[in-house]
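Just one chain follows, in the form predicted on its own, and it is written as structure tokens.
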Amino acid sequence: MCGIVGYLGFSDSKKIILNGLKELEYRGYDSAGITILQDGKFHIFKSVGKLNNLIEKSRSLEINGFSVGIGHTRWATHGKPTEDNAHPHSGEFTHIVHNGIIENYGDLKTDLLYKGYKFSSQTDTEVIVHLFEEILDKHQFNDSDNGSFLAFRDTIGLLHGAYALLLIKRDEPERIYFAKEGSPLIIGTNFETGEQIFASSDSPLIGLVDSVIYLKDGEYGYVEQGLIKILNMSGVVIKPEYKTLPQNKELAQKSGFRYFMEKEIYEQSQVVSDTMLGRIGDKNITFDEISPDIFNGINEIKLCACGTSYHTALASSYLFERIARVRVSVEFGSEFRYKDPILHNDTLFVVISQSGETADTLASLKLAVSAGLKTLAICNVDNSSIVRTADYTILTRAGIEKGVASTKAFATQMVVLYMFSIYLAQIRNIISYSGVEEHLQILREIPNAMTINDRVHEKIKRLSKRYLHGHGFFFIGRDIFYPLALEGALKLKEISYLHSEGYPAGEMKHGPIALADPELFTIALLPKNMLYDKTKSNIEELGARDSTICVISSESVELADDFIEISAHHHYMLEFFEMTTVLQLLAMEIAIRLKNDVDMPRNLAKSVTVE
């Protein structure tokens, strides 16, 4: 979740781009950089940490007259934090921002370094700026307003995965190149002065611009002082469509929703792309921050998380075991150290944080090392203790939460698990190819199931006010979708102060269901792929008992008081990740008809940092 800025114009640019990326720090970041170009130079600073380490190394810069200017907050991928690694790179003559991952980089890069090219980066973007300068180098293009021009396009024609990009040349200084690839890009204009000015959202434009240019994915070109050109992919010139701006900062943040976690549970459709990208081929999972040997001399799995996390771990433990064949075993990252745990060399241990500050977790992880096993972080945050703790890290890519209760990190962090648990299969040699391309296919897939149907929104917003009493919620699920449950139930427990349990379907019977009557709540998922049966006559069962049962599922049942309906999906897997957001959607929507603040709920933190 990166943030852009670019400025264009006879305005105070590297003023404007530092607030701009002020602005964006709510997006999440760990190291941050500008360039500003004036006079025919470029003047370029770098820094790790927070954007006031930025503006102290900039502060001898004064800015009188033209310039043109592109800043960047980043949150690693590719490359730790480091000021090599931050935005922008450079070229012999180019500076480029870029948003989003680059998933043929690794091609792009060794044929880029056969020809010669030095890289001072561990980043996929770098690769941009180098393939820019050799395309025009290798058309020798003498007309630098058209060859330039022409050799972005060709550029960007070759780069497969998402970016949002902005660039400048030396000897264009009155000139911002610009793409769009699954990457939000914005470009504001000041119709009196002429400026052009760049963003990732609305919140560094207001007050700058009236009116907004919305890029749709597909769409590049250049911007000048009064001029916007805009192409799509076939070369057909766009006439841009100009949107008036919002006016409210902090509205302009969420996009529009009521709150932040409403805003989060709507980006999950695409966090979950970005955490796929470079790493789902045509036949494979890759993973570029792991060696294959990662499960040499590996018999077992220890997963160990809190919270949310936990439910992950739980929930991926079906998936290791099912898809990889491997042993695997579950811990609370809170309870592990004092259970004297038996530990052997053979266990690969698996930690999942979405800070990567949980000290509980933490704490296991440095027990786990300390007895010599092979370590492993599932993390959203590069260079955080964990991740610097651990041998090896997958990062989720999920971008910063503001709501206190998870959302993207629960379904990033599950996305992650469930690669890596096709990986090991691979790796094992235990799956055939037909079955890795199935999986393939359910992954490319999720992103659609996460997609929000207003209608089912809707329709959670209406049944919200019958859930606002009563003496508790059971969350009931089998299999994988036991763990979603407990997930449901913390949900719900977090921001609407309401009592819930999540429970195996078919332990009801074991007790629970004593409390069964018309004043407990029980939300049953009831996947079509999963053991339906099973599920339903556990459903039944309290139904029989007076229980009001909201059923999720794509088929209704008889005995159900409330039905919302998911999509007829061919895999449980993807009826997974919808219900994942149909339990969120309610747990917020009965939390704010509690008007409860459903972003910063009482008595919880985002990252638990003490134990």
Ligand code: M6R
The other form holds:
Amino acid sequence: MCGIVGYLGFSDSKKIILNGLKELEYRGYDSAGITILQDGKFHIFKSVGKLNNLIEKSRSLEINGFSVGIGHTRWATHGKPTEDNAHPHSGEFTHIVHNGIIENYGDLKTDLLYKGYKFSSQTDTEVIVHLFEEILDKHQFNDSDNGSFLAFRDTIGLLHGAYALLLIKRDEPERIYFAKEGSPLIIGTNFETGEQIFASSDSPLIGLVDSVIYLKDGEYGYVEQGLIKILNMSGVVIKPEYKTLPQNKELAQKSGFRYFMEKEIYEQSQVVSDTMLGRIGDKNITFDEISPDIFNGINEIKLCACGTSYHTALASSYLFERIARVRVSVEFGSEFRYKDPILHNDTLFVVISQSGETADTLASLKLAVSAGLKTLAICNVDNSSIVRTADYTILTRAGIEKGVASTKAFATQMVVLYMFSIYLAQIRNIISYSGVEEHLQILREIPNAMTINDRVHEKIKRLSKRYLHGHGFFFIGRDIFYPLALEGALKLKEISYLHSEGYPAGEMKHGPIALADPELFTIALLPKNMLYDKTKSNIEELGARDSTICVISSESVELADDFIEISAHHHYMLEFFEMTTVLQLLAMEIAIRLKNDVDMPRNLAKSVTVE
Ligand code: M6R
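Mind giving me the form predicted in complex with the ligand, seeing as the form predicted on its own was just shown?
In what comes next, the whole complex appears, and the chain from above leads the way.
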């Protein structure tokens, strides 16, 4: 979590860093801070809460001429969200910003305290700055050596854990030191002006630079005006590998919607269509980025992910079994990595992630790689850590997703996984031509099923009023609609802070139904094309016990208190995609009525790069 930005050059460093932090605010917004070094003097501003507080606080600072600066937006891990714990952290003559976790900070801190260093925060990060100054002070580097650089190298050599970090030093006002291990860090260079800009992701760099370097784990070095020096952990100098930065910023704006989440819900029809482009042909599914031999020697698929991406994993497991007739298991990243799993190389290990940076998913992927499994990433961010680690990648084409509550990433992942299950059925020769054609037709209809119907949205707005108070919510569904129920419940709890749980509809009678009463709201997914009668009976069991029930279906149910009518579809997958939008809108409208910050819900961050 956390976002970092750094700047070196003759433009307004404060403005560039604050704008960059605004782009990264989705990564954490517990506190923010900047340090600008100009004319040999540090200008430091920190504030708790959203970035606007920092913008206000630093308003008086004017930048003229050359400066260097670093900034940070924080999602608290070690230490509460206070100003003292906000980055940048300072030593006597050094300032640092850090994204990640230093796992051995306790031992390092004990040692530094013993040596007399004073700490002003509870963070793991602060040890780095004192450690650097200690090493610099202690070692007698040769005159010909660049002492700070060697001290920086030795400092990061002592750190265990994950870090993307930037360091500036008072007596070297034209240099920024950097290091990356486990957390993302990008350097953008403006070749005309020699400016160097750092960021945790592409978006702060769009419009400022055309070429970027995606640093790899273990790389470190420094930049100056027009100069980049990168080394790896063996001390070998690395030739910078520039990539062209896509310049589409418009997608990252709200375009008239109240929230990014709302805009992203409405975009789904387009982005699922983009995700299918070039992949669904007249007669088959193709993925240029993989080849059919991906499944050579494979007998099982293991899907691994976190949060919403876990729900697409679970939902797609029904498709892999039903369509591709492949054995499949589903794992939470956070559980898998520590369970000492039994892994066979006849398993294709598939990770699913919007950000490509989720620490638990990445660690699970690395575990599978080290066990010699073939790996495939389904991811929304090219060049992310997960993409760079997996053998194969299929990119979803959701575009930048800003709402912390994931919506269009879910839809595009589902489309890729659905297509991939058909693809596997094709290469395993277990599906007929007409079977493929039927699925291709369904896929073509998904963008339409995801187009938001004004009537439905208006109805949800009205209904949301009824569902503000009560003990909580059950979301229920059967088959693939069970993982969708889990996702509906997650969306609601994330942004409304109301207690909600997803259940398989048939499981209610095994315990949860004991909670049923009028203050317990049930959101029931009742597809016409999947276990309709069975699910209807489960809903009626709840209605008979006075639960307040809202049915989402193309047909109303007598016992239901409320009914959100979706279109009549000929296949359950089309019902699945339309119901997805209904659940997202319902969560959003309830959260709006509760006056919550829909795009930046409390306690959450967009990209969970720590355990
Ligand atoms: O970037 P990822 O897909 O790997 O993220 C996984 C989860 O952190 C993410 O889906 C989270 O649950 C979202 N806030 C859900 O809306």
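Owing to the predicted nature of the structure, the values given are computational and were not obtained by experimental measurement. Numbering follows the first chain given and starts at 1. Rigid core: the largest C-alpha set superposing within 1.5 Å between the two forms.
**Student:** Cα of S203 displaced 2 Å or more between these two forms, core superposed?
**Tutor:** Yes, shifts by 2 Å or more.
**Student:** Comparing between these two forms on the rigid core: C-alpha of Y532 shifted by 2 Å or more?
**Tutor:** Superposed on the core, Y532 moves its C-alpha less than 2 Å between these two forms.
**Student:** Can a Cα shift of no less than 2 Å be assigned to S67 between these two forms, given superposition on the rigid core?
**Tutor:** It does shift by 2 Å or more.
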